[in-house]
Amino acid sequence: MATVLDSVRAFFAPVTTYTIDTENSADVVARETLLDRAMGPDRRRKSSEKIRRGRLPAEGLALVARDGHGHVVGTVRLWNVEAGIAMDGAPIEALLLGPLAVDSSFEGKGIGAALMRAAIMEATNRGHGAILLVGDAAYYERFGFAADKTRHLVMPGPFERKRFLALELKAGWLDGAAGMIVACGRKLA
């Protein structure tokens, strides 16, 4: 027979599954303080976010992570970007991945690589060549990530090199890319 002293442990129990979703309007605050904790009150200064700025999504590439309860505990976004220009001066079209984030009470239990492994899967999904990103190479190698296909590649603003790693969907997207990554897709309204 259940006791009260188990519906309080039943309650306060730290809840270990969760569900990958598209985000949807309502989880916008959620978002918002679930980025703010985890990157620092820096994060609107890096070079990816000056990218990000007045941009949508890519359609259908803004992902999160619910807990049992349907709260947000995790983030992941793609963005339409121009991967410089190929040889014959044709803009390559591909996708800027950040910022992921996972709140710090469920670090460690697979959400991040869950949400990793959704935002691959549906750009490839889509027909997208190619993805971009700016993080912890040893981190992102295990999805396919590397450096190699960036090196002709700048981010607008400081950037880390050993950090700005790529992922072809499709063989060969990015090869003789090269120049400047810039904002393309929705615009805010």
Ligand SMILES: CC(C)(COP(=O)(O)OP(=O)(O)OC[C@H]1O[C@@H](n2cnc3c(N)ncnc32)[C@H](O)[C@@H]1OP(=O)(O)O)[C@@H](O)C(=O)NCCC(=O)NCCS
Given for the second form:
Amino acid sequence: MATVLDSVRAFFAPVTTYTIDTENSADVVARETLLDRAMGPDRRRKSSEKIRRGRLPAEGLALVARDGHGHVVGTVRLWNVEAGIAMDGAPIEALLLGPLAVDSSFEGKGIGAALMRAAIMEATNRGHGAILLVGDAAYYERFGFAADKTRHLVMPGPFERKRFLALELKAGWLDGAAGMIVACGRKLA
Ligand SMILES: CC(C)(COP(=O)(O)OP(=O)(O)OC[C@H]1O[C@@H](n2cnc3c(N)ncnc32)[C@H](O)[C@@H]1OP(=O)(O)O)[C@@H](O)C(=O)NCCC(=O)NCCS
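Counterpart to the form predicted on its own, namely the form predicted in complex with the ligand:
Shown next: the complete complex, the earlier chain at its head.
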């Protein structure tokens, strides 16, 4: 029969399994704590943060990774934006991805990749045309992100051009896209 000590041991045992899930309101504190630890206090000064501030993530596109105990060990969210305008002058709807982070004690186990793949699949299933992000090309190019489609786009603040990447979910979605990235998602109440 399992003793109290067995339960305590099981609670602290290394957990190697994880699941990808939709974020819920009970995850917010854990997610923010994880982001502070992974990215530091300067994370709120990023240009991407200007786009996220005061907005809700795109419908169905706030995901978390949970360990075997259900604790949040990874997070990714995507945001509705207008990615400049097309050659006919119409705004181009797209998603801005970020932040992506995984708890440092769970790094290198494929959780970041699982979050990215789940996000890309969900965005595709929901009919979105493209995902943009600002991040290390060395990490994101494995998922198909590249800088060529963003060359005529700008973030609303300082950014490094070589880190400004995009993935088209529909071929040609960003053809001719030019201008500034502007938030267009649902506002926080
Ligand atoms: C980046 C991050 C999300 C990756 O999560 P993860 O679960 O460790 O990623 P995975 O296990 O799917 O992939 C690990 C691989 O990515 C590589 N990798 C991680 N960060 C990288 C980076 N910035 N540039 C290039 N490669 C990177 C690792 O070296 C490893 O390579 P390998 O498969 O050849 O061994 C995580 O390290 C993290 O939260 N970092 C701090 C926050 C951050 O930088 N977020 C991204 C903003 S650009």
